[in-house]
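The chain below stands alone and is given in structure tokens; this is the form predicted alone.
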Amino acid sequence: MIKTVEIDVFPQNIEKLDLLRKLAVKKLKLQPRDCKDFRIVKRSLDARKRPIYKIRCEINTVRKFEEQIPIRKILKDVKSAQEVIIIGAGPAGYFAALECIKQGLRPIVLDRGKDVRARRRDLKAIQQDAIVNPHSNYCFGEGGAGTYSDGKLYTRSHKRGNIQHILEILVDHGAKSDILIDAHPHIGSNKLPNIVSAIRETIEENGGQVLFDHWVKELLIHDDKITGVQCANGQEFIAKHFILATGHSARDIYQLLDKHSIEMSAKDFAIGVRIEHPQTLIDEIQYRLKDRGEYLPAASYRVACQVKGQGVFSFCMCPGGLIVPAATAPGELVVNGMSLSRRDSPYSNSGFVTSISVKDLNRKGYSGTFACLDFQKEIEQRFFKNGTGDQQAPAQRITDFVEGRVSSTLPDTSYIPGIYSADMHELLPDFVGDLLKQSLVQLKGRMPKYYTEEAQFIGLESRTSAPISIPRNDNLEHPKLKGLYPCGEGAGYAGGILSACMDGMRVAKAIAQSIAN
């Protein structure tokens, strides 16, 4: 028989279990010799009096709990099997690909970047030298945007699929088994890329293949069902299945469906800038401590206001973290923010950001698929020509953004291309700026420390999610174009690593059950 019990722990003993066990016997009043398992389902920090370990436990008073058989050892080989083509080696595909390989189809991701390590020396070239590779980025190349911005595993998309078996699939791979309990799972940009690259390593083990460097420019379409894709190589790759996750970036991909006239839609996103305090305060402010010592964890935290009727909220929230520059093209500037698996940064950084609606836009001039996409670029590259031709972004005092003045110096910053002091006001659409500014004047209310000189808003965060969708019907397939699946964040079904997953998982049980029928 399983028993559940929530206890309360201090944070200096949650990896002691032997204590835990007792503390969950004692509470379910049970003798010792009762348990003959235990285990942690949940764990989660509540610093609302004062910071305290809420654990979830199960005892197991017959026999040992079961192990997860790792997904490893029950896939098969796949070499001969049916082909199902995947556009994009993000988390969308490859756990589309993973999922085809367990529903006995064979796999070939096609990726416009390079794998996850050789990635590295194209962002240290944007970080440090400003130079853009449009297919190897902080977005695109093997494990797509999340691998190397931050590695959150929340998602509130719990009807979309089985997370916990993707977190399972995730520990399989080389993630810490704790992100099966926190109720904030997160891994680190500095953990992904060996996930990342076991994952790959199980696919190809199976008889799946992974192509980098592989830029699909061309559609191959008959009587209304795509039948092939070709490379910027000149390689074709026939199929009867096309599974297309290519991400919120991949710009040219909208382009190429439009000028087949495939079906798509402008789409609301979310636009603002990076705030970044030091995250001493907010620490300060979330625990009320001076100091957190070694056992709780960098701070994080979520705010969101109503101004006129319009939400302005946190995004994408970053504790010890960095900020980065995510471009995707020259010309361009945008940031994102990302965490190592320590969060041991003296910065934090969130998004702080408000909703664009298709219906406003049209409203100020922009029409058609693009008018979202539209309004994205043009806000990017103004950002950028700004500057001085380079990745350095413009920054500003939250209290001199508040009070329409222009910093005079800066807080010291996280953005490794660096800042420069600006009128933020002047880059972002009015009605952006006003609403970005009324939000402050709310916290400074509310928050009066999160509303401080030593903050400071570095933009422009514009990436938030995909400004155009891609129809699909019942069975996950495009309605006017036969044998092609969006999925993910790209085709606006996802919205983080999760989610993605998610997705991409669901759309290979289609496929398979479409063959099957």
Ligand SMILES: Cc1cc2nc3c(=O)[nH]c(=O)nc-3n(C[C@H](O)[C@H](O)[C@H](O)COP(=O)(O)OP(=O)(O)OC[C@H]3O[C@@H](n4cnc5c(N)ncnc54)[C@H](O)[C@@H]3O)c2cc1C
The other form holds:
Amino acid sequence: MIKTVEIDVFPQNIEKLDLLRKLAVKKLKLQPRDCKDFRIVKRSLDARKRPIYKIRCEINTVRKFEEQIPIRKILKDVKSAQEVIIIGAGPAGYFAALECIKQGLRPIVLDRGKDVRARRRDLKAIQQDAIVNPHSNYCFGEGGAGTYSDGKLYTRSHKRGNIQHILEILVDHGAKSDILIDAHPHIGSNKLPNIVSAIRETIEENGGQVLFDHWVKELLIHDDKITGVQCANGQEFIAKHFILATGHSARDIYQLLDKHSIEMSAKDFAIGVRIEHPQTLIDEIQYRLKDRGEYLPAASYRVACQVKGQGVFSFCMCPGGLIVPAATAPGELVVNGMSLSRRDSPYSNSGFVTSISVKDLNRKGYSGTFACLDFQKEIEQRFFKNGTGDQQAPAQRITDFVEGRVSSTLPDTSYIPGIYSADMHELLPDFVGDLLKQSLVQLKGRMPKYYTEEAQFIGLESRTSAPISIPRNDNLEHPKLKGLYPCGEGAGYAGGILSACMDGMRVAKAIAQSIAN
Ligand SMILES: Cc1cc2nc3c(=O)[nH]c(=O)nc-3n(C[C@H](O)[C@H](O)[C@H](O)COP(=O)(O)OP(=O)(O)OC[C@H]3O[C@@H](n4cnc5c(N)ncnc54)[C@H](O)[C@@H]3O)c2cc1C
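Swap state to the form predicted together with this ligand from the form predicted alone:
Below is the whole assembly, all chains and molecules, this chain first.
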């Protein structure tokens, strides 16, 4: 029989399994001999009073819990099976590939970028020399935008798939098993590359193929069917099923689909800035402790404001993190956030953004499928043009932003290419600047310590989600182009690593289903 119980544990004790077992046995009023096996199923930090972990445990009073069989052990060789071409080696593409293998199909993954290790050199070039390689950057290359990200594994789209299964696959490939129990699991960008390359090995060991430097530039279409894709190196890949998982930054893919008159539509997205605080200040606000000590993690937060019926919200908050340059082409400036597994940088950063609706942009004169993308691109170029150096980012203390003056000095920052003082109201569209300002005024009342001259805005945060969506029917196929399966964040079906993984698996299952029928 399995009995479940929740125990409260101080942060310094969460790794002491014997103690946790004793506490659980005691709370269930069992004898120690009744506990044949013990496991933790959920762990969350409650910081409302004194920070304490709520730990949900299970005790098996009859036998040991069954061990999960790692996915790698149940996959079969698919070398001679029907091929599915997957464009994009991001979370959606790689999880689609794993699911293809599980379904007895042979995935061939094409990515414009480089493998995780080679990609690192290009990230250094953006950070230190402001050189943006349009095929290898924080968004493009093996593992997609998910590799050098924060690696927060949290999604609200529980309906779309089995989150636990995805976490188990990540653990099978080297992630710490803590992610299976933490309420807000996190991996960190120093750990993700090894996990991503281990997934590639699983794909290849089972007969799949992963090809880097394969930039898909053309679609081969006959009647209303996609029959192949052509890469920039001239190589063609012919198949019956194509998964398009190119992420939200593959603007050339949207252009390519448009050239072939393949239906797409403009999609709401969000735009704003990154807000950076000293981490100690966020810890103090959240934990009400001057020093969080060695056992508590860097504190995170979530804020949301309503201004004239429009929402402004924190996005992809990175405690103990870094702000990084996430542009995918020269001549644009985009920032994003990431963190290492220890989350031990002295800074906290978060997107501070507002939703941009297609309707609003239509009213402002942007029209058609590219309404949101054109707007996004225009602002990114404006932020770039105002730069004093290629990837230097404009910044402003939030107090100065509200009071309408350019900051005479700026706080230190985690953003390696550097920041310079600018009037963010001049760079942001008026309505966005106004909404962000009104939100800060609200937060000044609600969270006085958060509203501080030690915090600054750094811009621009504009790649929050895809500005275009690609339709699909009930079989997850494009309604007008047979054989094309739009997938992941770039097609508008995911908003983060987990949901992209889930979507990749769903699409691969749908292809297997259509072949079986
Ligand atoms: C810095 C940063 C931090 C982030 N932090 C988090 C986080 O903590 N948690 C979270 O859930 N999400 C985070 N995200 C978002 C997350 O990474 C994305 O939601 C996710 O990666 C989307 O997955 P995807 O597979 O749909 O697309 P992507 O990851 O964007 O992958 C698309 C792939 O397609 C390839 N590609 C593009 N065009 C072509 C082409 N023409 N031919 C061949 N290949 C092509 C690209 O090289 C890329 O590898 C972060 C993103 C960034 C940039």
